[in-house]
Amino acid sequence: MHKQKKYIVSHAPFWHDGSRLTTKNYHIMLAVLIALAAGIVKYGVPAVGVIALSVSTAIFWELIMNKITSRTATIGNGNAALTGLLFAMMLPPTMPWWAVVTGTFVCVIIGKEIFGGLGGNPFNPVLIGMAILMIAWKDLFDFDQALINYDFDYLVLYPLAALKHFGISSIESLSAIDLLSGKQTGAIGTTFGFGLILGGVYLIIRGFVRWEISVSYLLGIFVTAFIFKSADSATYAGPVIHLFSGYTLFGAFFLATEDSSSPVNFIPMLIYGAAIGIMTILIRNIGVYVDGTVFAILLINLANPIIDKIRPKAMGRAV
């Protein structure tokens, strides 16, 4: 009888480049440190409290789900800590403890674990938590009101809110340098633009983030804001305000680029990023929310599976 050989193969992917999820998560946390440190210096002990509570509860919720589902504990890969950290950076330092705990619960349990854990989530978990809080308790994200007791040595102003409520004249004095250096009110980790750019460039150079999404997102913001400004300069702000205030830079490098909810192919990444940028400006200028970044990314997350199927046809001649 002929003796047949039996081949045993593993499931895809068949090639591993040696990179690890843990390494990427820790490098992202490293990349946000400059912007995070600037926020802590700016807002003090309350900011530290929000960050510590957010990170610890995110880890706690993931550990609880690991126990309930009888899965091996996954908190060691750093993703829960990263989720809690990014979530905290989008909050004001005065955020109530119960809102932080509720937000991390939504991020980890609803945003990730109910889909089977990391890799199965169709939406960015951090943005799921943010969206629920923004819809349920919109007033908690009134940064000017939340930070009214802080004594800054410059004009206290959240540019996007001022634009929405008081018009273009209220923000005309703000320059790109002012915005990038943190001379604006906002969330704990999103006001120091220089730090966010440095962190984002670091991740791109190290290969942890693809430049296509970040660059096309910022270009989408720029072009759409420029069109609105050209159409009605007395009502709409120019690209500088939209690029360097709110969650724009944070979204470009740390939110829109989340692996599970973003495309993996070149052309789809460009379309994906540009669509988020366009949608962000549409929500800011036409919608009811001051900053459209959170909802814009979530909406395009929904279209991601379709976008990622777009393939340019091969060029050549038929034989």
Contents of the next structure:
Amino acid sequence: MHKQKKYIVSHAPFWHDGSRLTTKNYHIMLAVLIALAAGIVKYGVPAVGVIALSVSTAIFWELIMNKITSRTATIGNGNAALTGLLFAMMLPPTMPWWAVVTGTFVCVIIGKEIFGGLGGNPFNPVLIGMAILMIAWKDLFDFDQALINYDFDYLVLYPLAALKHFGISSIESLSAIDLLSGKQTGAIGTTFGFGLILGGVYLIIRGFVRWEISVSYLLGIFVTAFIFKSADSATYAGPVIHLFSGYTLFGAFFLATEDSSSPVNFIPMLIYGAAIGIMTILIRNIGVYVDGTVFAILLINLANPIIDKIRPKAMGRAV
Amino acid sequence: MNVSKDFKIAVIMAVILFLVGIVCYAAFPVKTPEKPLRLMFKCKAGQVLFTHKKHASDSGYGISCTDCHHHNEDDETSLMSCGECHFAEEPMAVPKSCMECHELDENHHEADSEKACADCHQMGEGGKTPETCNECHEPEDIEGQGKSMKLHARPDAFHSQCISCHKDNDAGPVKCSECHVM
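Given the form predicted alone above, produce the structure of the same protein in the form predicted together with the partner chain.
Next comes the full complex, this chain leading.
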């Protein structure tokens, strides 16, 4: 056999807007700050504990892994910290410390490092951590149980759980404005819709996040929820609940848009986003899980390489 | 900016946050309020969320404490956990041994066997430990019910109390699936 010259091609992300990875990661952390602050105000010191522990252990795990694989330390690029932060935002404030530490281990090591580090990961690392914890310790993610000792002056029922178990009548009292302004129970960083939207729009304007994915995702949610609602308005909730409760907004701006696990071409981005939206509602309405966001994104992450192949053919020659 | 500066920032951030995390977890656990806000009962039939505060507060359903906490209205034990009398597993059994209720004191020789109690004390029927509550209590003495003195197990007590009030008020869940969540 003759000697072949091989080109070494690295994985996504390829998108380059001139700024460094570090800058990008810190900008995303900046963008979630408002929603995060709202969560801390709402849940107090225990929420700070979860966030601090999550961010720090995510960094430690990555550092340890860097040392074990004797690579140059990558924690400086802020991605480990970002992973820890996003992960913490999806947890209830009463998450036990061991679950947080295990979770960041799964996120960083299993979600990212074993694939060769950032860029090689086929799934969003945060969601790998979430999914494994949600399957292993389902009860920890029962927000009604987790928040049992918190008192609020609004309906203290996790909206999606109430919807699933007791039907629409149990959450009638929730309005869109209430939901968006954080008058709902849920995870530390995912209940303050206005803050999440503001952060998302900021990232989109700065070019750190692709609007195509966020918008098509939200549209996917809206349309699918609307179809269900029109088919049977007594059983299914309308788009408002689905858009503004659970992990929807957080997922649309900060999870589905993760570089390495999402497409880069225009049409694929739209398909990718919409597919996650549709899948989320399917899981919520007919699946067993209360919130489908985590599994929907992971599932479509899996299809990402195929989706990303859909692109215009180069003109004039066979490919 | 160079890489090592980023690296230093990350390490410092991690160490500080780690300490903050430990302090938060160690010093500020979420407090359990004295009067429960909400209670989650876990059982084979799926968990039940009970909005304790909402049931008892005026802004909620305004039910008085003693409608549910029905014993010894004038002392603190009236707010005992239902489960202390209505055992979760099986109806309360009469203690087998005198010692479950009595501690021996200076009047008593330490190794006195139970049977021996009868040697000095006049005992009930046949000098045995009582077998039903009724051997000591008149059924009417407790609650004035005049019913069997066998105590409801906790799930039965809950079902009886929760559901009958909901029925009486024509409000609140009556069907299994409205309380129980699998």
